[in-house]
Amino acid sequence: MQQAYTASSSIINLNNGGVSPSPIIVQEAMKRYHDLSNEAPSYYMWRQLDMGREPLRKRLAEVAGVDPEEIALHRNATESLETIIFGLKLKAGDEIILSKYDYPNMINAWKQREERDGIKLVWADPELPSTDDTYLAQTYIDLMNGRTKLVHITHIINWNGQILPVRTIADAAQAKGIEVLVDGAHSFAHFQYKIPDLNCHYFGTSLHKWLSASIGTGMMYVRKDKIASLYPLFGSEPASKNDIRKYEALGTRPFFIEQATQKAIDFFEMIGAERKEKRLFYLKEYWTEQVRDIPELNMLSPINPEHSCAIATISFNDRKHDELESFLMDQARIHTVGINWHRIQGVRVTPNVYTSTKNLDRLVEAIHSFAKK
């Protein structure tokens, strides 16, 4: 599996949560399509590669468990989610429930709507990590009222890998006639589920994270009965058209990047969703089990499979998170990312399927060395 990637031999990449590398077959497809495009761009891009969009839409829909007519191809989760956020018909006084732990781009998009349209943002603020689904769901449900128009739920919190009970929250929202938007940037192709399992109206994700597609690929889901009323982010005629393709009016785009996603799906299906989820959790469990008893270390992520998968964030008492991040890189050539958001300050470690236990042995050794330093 490791040989299927071009993983660096000079550093150990344990920040796959930010953006995952693509396997070799995806890289080669992207380069091949890029070279082809440059032979005659308007011909090979618009008349040849563009013919692959509908087959790709169908394959992504199969992975997601939805109708192809509910899937739009985008460049990342931000584009998909902001298309939804800015496309919703909202008026002054309408309330949106979101979380202090949501991704900054999404929070800023909602704040812009608050400033421009006078909507009201209502903040869920659970204590994390938590393995109490009832508690986590209730922090959202308790905020719902007759003015609530939509609940924005981040499926897996990027700061620490916390999986939220989306379905429980969504069921409660839909019972009250409230729409549900799910940020699946870190969950899609990470662990097993289908979009209908979430009972949501809208969903956005990046494909260059856990599907390991080319950098700059994303996907948006809009339930069929919501397409006509959701405005596209970029001008499309007519805006009220009941066609998911109206959200793809992006102008000239890199089809060579988009079409390589077919190979990423091949690779994902070759591994198998169940096997991938088990491997990712195993890797997280492998290293955390060997460090969690260090007295000064704080585990800022759940460690059970129901509430976490590959991602784990740690911190040390009275030590700044950037000290640990720098130590891991300087002393062991291990690339991680420092987290400083809301009540989570630590270092996030995210392996992927190409990560070996030998890589994680070096991580464990480095963390113990830092603890003794």
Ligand SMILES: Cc1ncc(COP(=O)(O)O)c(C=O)c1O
Given for the second form:
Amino acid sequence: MQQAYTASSSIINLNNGGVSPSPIIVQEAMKRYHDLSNEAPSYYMWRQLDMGREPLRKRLAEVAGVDPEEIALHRNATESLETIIFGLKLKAGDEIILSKYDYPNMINAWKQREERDGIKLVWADPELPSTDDTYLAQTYIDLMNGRTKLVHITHIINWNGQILPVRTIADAAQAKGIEVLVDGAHSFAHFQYKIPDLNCHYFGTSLHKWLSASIGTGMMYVRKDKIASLYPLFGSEPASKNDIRKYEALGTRPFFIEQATQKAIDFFEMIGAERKEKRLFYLKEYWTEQVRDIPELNMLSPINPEHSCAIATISFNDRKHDELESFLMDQARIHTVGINWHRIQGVRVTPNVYTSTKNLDRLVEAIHSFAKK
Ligand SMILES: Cc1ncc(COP(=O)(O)O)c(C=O)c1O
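With the form predicted on its own done, generate the form predicted in complex with the named molecule in the same format.
Full assembly next; the chain just shown is listed first.
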């Protein structure tokens, strides 16, 4: 698995949560398609590579457990989720439930709708981490009322890897006629589930995170009965068309990046979703259980398999969040990411399938050295 990637030999990359590298087969396909495109762009891109879009839609739909007619191909999660946020028909006074821990791009898109259309944003603000699904779900459910039109749920909170009980929140919303949008940027191809398990109407994800597809790939899901009423972000004729392809009127774009996704799916299926989830959880468990007992260390993430997988965020009492991040890079050449968002201040560590336990031994040793400093 390690040899399937081209991981840097000069740093240990433990920020796979930001964006994942692609395995060699994906990199090579992307380069091959790129070279081909430049031999005669309009011929190879539009007449050859673009023919791969429908088969790709079908394969992604299989991974997601939905109908291909509900899948659109985009360039990242932001594009997919903002297509939905800006495409919904909302009027002044309509209420949207979201959380203080949602991703900033999505929060900003909702704020723009608030400013332009007079919708009202209502904020869930759970105490994290939590392993209490009833509590977590209730922080959303308590905010639902007759004016609520949609609830926006981030499946895995990127700041600390917290998995939210999407299904419980979605069931309560659907029972009240409220629509559900899931930000699955961090959950898709990370741990096992299918989109219908979430009972949502809309879903957006990056494919360059956990699927390890080329950088610049994303996927949108819109439940079939919602396509006609959701506007596309880029004009398409007619906007009310009941065809998922209306969300793909993006103009000329790097088809070579999109098409290499086929190889990422091959790679993902070769590992197997169950094995991948188990390995990612194991790697997180491997390093966290060796540092958890440090007295000044705070674990800012849940560590049980129901509420976490690969991602964990830690902090130290009385030390600034970026002090540990700098120490890990300067002393051990380990790349992580400092988190400073709402009530979460710490360092987020995210291994991937190519991370070795030897890499993590170095992380553990560096954290212990930091504690003694
Ligand atoms: C929860 C969440 N949503 C959305 C995004 C945006 O993803 P992208 O940069 O692929 O658009 C991220 C990126 O880290 C994320 O963590």
